[in-house]
Every structure is written in structure tokens, then in C-alpha cells.
Amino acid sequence: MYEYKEAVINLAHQLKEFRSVAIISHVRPDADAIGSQIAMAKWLKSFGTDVLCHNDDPIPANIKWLTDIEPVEFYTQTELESCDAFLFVDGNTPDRFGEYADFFRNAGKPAFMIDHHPQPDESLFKAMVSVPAAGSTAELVFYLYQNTNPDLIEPETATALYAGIMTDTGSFRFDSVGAHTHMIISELIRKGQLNVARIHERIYDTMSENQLKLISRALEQISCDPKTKLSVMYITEKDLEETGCTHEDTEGLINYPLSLKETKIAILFSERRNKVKMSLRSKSDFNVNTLARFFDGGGHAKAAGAWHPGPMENAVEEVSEKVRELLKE
């Protein structure tokens, strides 16, 4: 188990000093980012702090309902500048937070961070909670509540934190899950009187017919290398157009090649205008964060993201070759 208590208490103590705080979550948000952001907003509001929850991108449809608890919107630079401080959640460098990256770096505002990704930009933050061993940022937000005022965890907060922890641990299947994870979940269910089946349903059981068509097409485009145990899946802009889907609908597709019995490494390549986005996963000791850093990306040892300038054929070929090189090393 990792150490966190001193860091969360210090972060909490400093945040309570501000009258207004902008809470910023990373681009292409997931349930961990939004759930953590919402829970931090509710914590700050309990002390009378004014809060803005900002995100550059639209909230995915399957977690949009979380923003009924606390709105997450795109704010102008002027609106963000009106806040006394910035709190970044589920990301540890301004580049993860969208088009205002330079503004966040140079605004001269006290900046804080709570996150579980490796290699934070430590020079930016006045105080931070950075625990790469944690399974989710929502887990760290739970510890902040637990070490300040656990009675503040009510049903809406518990729902937001449960959604974040559950999704970022792959429904509790990843290596980061331990007894402490299930103790947190037990406490959230107890305090929030949660209907966990309903939360799972709202996140995972909302697929459209078009999305099923995209999955069908994507499954036809899986290739496996028996030597490297690398499985590759790709989605083109044409695939999205012909199935009536958007880039948002590619979320979760990486789990299909990863689920193959012999697969140790899985990569989803997805065309995004003139670039190729990559989602990388590992279920071995191969560190996909190391791979991602060769291609303008990063993340965790078992889950990371990266970009390639394209075209698709070059991306698949060059990344596959880099996998072979790293395996030899």
C-alpha cells in the first residue's frame, strides 16, 4: 500500500484557503476524470468555495448523466482567470488539459493537482497528490474525503467516485486493484446506498445499433502476431462514416483484441483527420507507457495513449516494429 495521507491533507488544507477554484479535467474525458472532478467540486462547495468545472471536450454520452450532479462545461479563458486557483484532476501536465495549456502555465495562479499518472510536471504545482500506484484518481479523491471529513460522502459523491474507480480499474480486473480498492468500494456503497447494477447499466449498456455495426467492422480488422503476441485493431474515418459513428464510439474497442487468449499487447489505431490516435494496453510485463513515449504519448505501464502522424499503414508498421525492438531489449 502506498503513502498518501500527508499529501492529501496538505492539498486539502491549501485548497480551502481560496474563495474560488477552477477544476480542470483532461481532454477526451472518461469517468475517472469526470467523477473525480465532480467529487472535488462537491468537497470544495461544502466549505463555501465557488467552483467552475472545465473541460475542453464534450462529455461522452455514457457518462453525461454524471454532470447532472455537477455541471462540467467549456469556459472561456476570462472566466477561468476570474478564479483564485486551478485544480487539475486525472492529469499531471497542462498539455493533457487542452487548448489552454499555455495559459495554465503562464496565468500566475496557484496550481494544484491530484492524479495517478507517472512523471508529473512538478514545477507547475504548489501542492499535489501524485500516486502512480493508485488504480484511479477517484481513489485518491476518496482518501481526501476520508482524511478530512468522511461524513461529506453522500449518495451523489459516492456515485461519482464509484463510477471513476470502477471504470479505471476495468471493472476491478487490473493489477492496481487490491483489498484496499474493495474496502473503498464497500464504503462508497454503504455511505451512498448505491445501486451498483444501475451505475454499470448506465455506463456500459447504452450501445446503439450503429455502434454494434462499428464493432463488427472493427473485429474483422484484427490482426495478431504470434511471435510478439501483439494484436492490432484499426478504425478508419471511412469506417466511422459508413457506420454512422463518431470517434467517441471507439471507446472500449481496445478490449476486444486485448481479450484474445494469446495476446500480451494490444493496440487500437484510430484515424483522426490527419493523424492516427493509438490506445495501447498490456497484460504482461511489457510497459506500454515506454512504447507510447516514442510516439508523442504516455500513460501507465498497462494502459497508455499515443499519436502517429499517419497514414494508417505507416502507423501500424512503425509501431509494430518498435514493439519488436523493445521486446528484444
Ligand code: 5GP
Given for the second form:
Amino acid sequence: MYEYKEAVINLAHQLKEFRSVAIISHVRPDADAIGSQIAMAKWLKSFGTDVLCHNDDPIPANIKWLTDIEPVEFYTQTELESCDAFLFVDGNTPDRFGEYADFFRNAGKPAFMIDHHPQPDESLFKAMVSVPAAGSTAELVFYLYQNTNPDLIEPETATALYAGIMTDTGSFRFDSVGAHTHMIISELIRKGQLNVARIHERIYDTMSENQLKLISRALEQISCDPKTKLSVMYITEKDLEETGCTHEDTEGLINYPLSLKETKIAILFSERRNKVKMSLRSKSDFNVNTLARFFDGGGHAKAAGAWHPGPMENAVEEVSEKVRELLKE
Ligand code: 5GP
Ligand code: MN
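Taking the form predicted alone as the starting point, write out the structure of the form predicted in complex with the named molecule.
Next comes the full complex, and the chain you just saw is listed first.
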């Protein structure tokens, strides 16, 4: 369990002072980002605050339904500037929030943050809830409700928070999960009368035939280095083209190399025009956030993301070499 109380009360207290708040979630959003954002929007609206929920990217199809609760859109800088304050959700530095990073840094608006990633850009925020030990940002948003007005948690908010916690804890199985996680879940199910099987199905059982074809291709190429226990999977633009898939369809594929018994570290390399996106995971005490930071990325100790300028072969070779180097240290 971790400390959060003072920080959530302070954030809540300060946020209530504004008439309008732009709530911003990170690029390539996941259910934790969107669920937390929506729940914060509902919390602020309950005090009569005007909100805009901004995201730089399209919302993935399997979580798009969450935005029926509260719309999340791409807004112009002028629209965002009309708000009195910015609240950043599930990310802790402007670069995680897309092409407006410089604008967010220099807009001169009071900025706030609620997040669970390590190494926050502290100087930017007037107040923040920054708890790397938390399994999800949605947990922290739950505590914000619980310590201000727990009765505000109704079915839609409970659904949004449940989706965030479920996905960011790998369906309640990561190291970050404890009794407190299940206490929160129990409260959410009770307050929201949740049908958890239905939420799980809407988020996870959404594969298309094309996606299954892509997986089948990618599975054939998985290899695990017997020395480093690094398992690598890669997807090229050609794979996507020939199976009729998009980049969004690669979401979650990293779990296949990770599920191999021998694997200690898994990386999915995915070609994006002239770059290579990497998803990094660890099943050991090897810290993939440290690795990601060498390659223009970051994240958590056990799950991180990074970028390589390409081409694919160089990305695989250089990152594998860095893994060998870090393992020696
Ligand atoms: P994924 O593999 O799902 O893209 O990313 C796993 C985690 O790594 C995300 O939840 C996020 O915390 C982090 N992450 C992904 N991409 C980036 C990135 O480009 N920069 C940073 N700092 N973190 C990232
Ligand atoms: Mn998160």
C-alpha cells in the first residue's frame, strides 16, 4: 500500500477553484488514461466546472465506448487556452501528451497532474498526485473520490475506473496488485452494480479475423535468446498491409512473447513508416524503464515503450546489445 491521501485532498481542493479545466490524457491512449480522464471530468462537472477532455490521437476501438460517458476529442490550442487550468492524466511530462507539448509547457496556465509513472517533471505542476507504486492512475482517481465525495461514484464512473484498473494491472495479476486493489474493485462493483464479465468482453474479446492472421504471422517469428532470456517479436509495415491491419491492431501482442516460459524480458518491435516503436516488458527484476530511456522512451519498471529511428534490423540489434550490456552491470 502507498501514501496518497494528502496529495489527493490537496489536488481536489485546488482543482475546485477553477471555472473551467482542460483534462488531457496521454498519446496512444489506453483504458487507464481514458477511464481516469472521464472519471475526473465527471468529478469536476459535479461542482459545475466546465471541462474539455483532450487527446492527441484516435481512441482505440475497444475502449471508444467509454467516451459515450464523456466525450474525448482533439481540440485546438485556442479551445484549450479558453480553459482556466490544465489537468494531465496518466502521464507526467508534456511530451507524453502529443504535439502540443511545447504549448502545454509554455501556456502559463496552472497545470495539475494525477499519474503513476516514475520521474515526473515536477517543476511544471502547481499540485500533483504522483504515485509510482500505484498500479493505475484510475486507483488514484478512485481515492480522490473516496476522500472528497464517495457518493459521487455512480455506475458510469465506476465502469470507467474499473476499466482503467483492470487493464493497467493485467487483469489483476501484476506486482502492483494488493488487497487494496481488490478493496477498490469491490467498492466499484457494489456502487456501480457492475457486470464485470461484460466490461472484460468489450475490452478484450474484440479481435478481428485480420488481427488473428497478423498474430499468426508474428508468432512464427518469436525467438528467445538462451543467454539473455530476451524474447523478440516484430511486425513490419508489410505484415500490416498484407493482413489488412493497422498499428492499433498490434496492441496487446507483446503478451505472446511474454507468455513464453523462458522469457525474462520481451520486446515487440513494430515498424512505423521511418521509425520503430517498441513495447518492452519484464518478468524479472530487469528494469525496462531504464532500457527504454536509452531509446527515447520510458514507462514503468515492468512495462515501458520506446522508439528507434530504424531500420528494423538495427533496432533489434542495438536494443539486444543494450540488454546484454545492462545485464552485465
Ligand atoms: P506500450 O508497450 O503499451 O506502448 O507501453 C507500455 C507503457 O510504457 C505505457 O503504459 C506507458 O506507461 C509507457 N510508454 C509507452 N510509450 C512510451 C513513450 O514513448 N514514452 C514514455 N515515457 N513512456 C511510454
Ligand atoms: Mn496508467
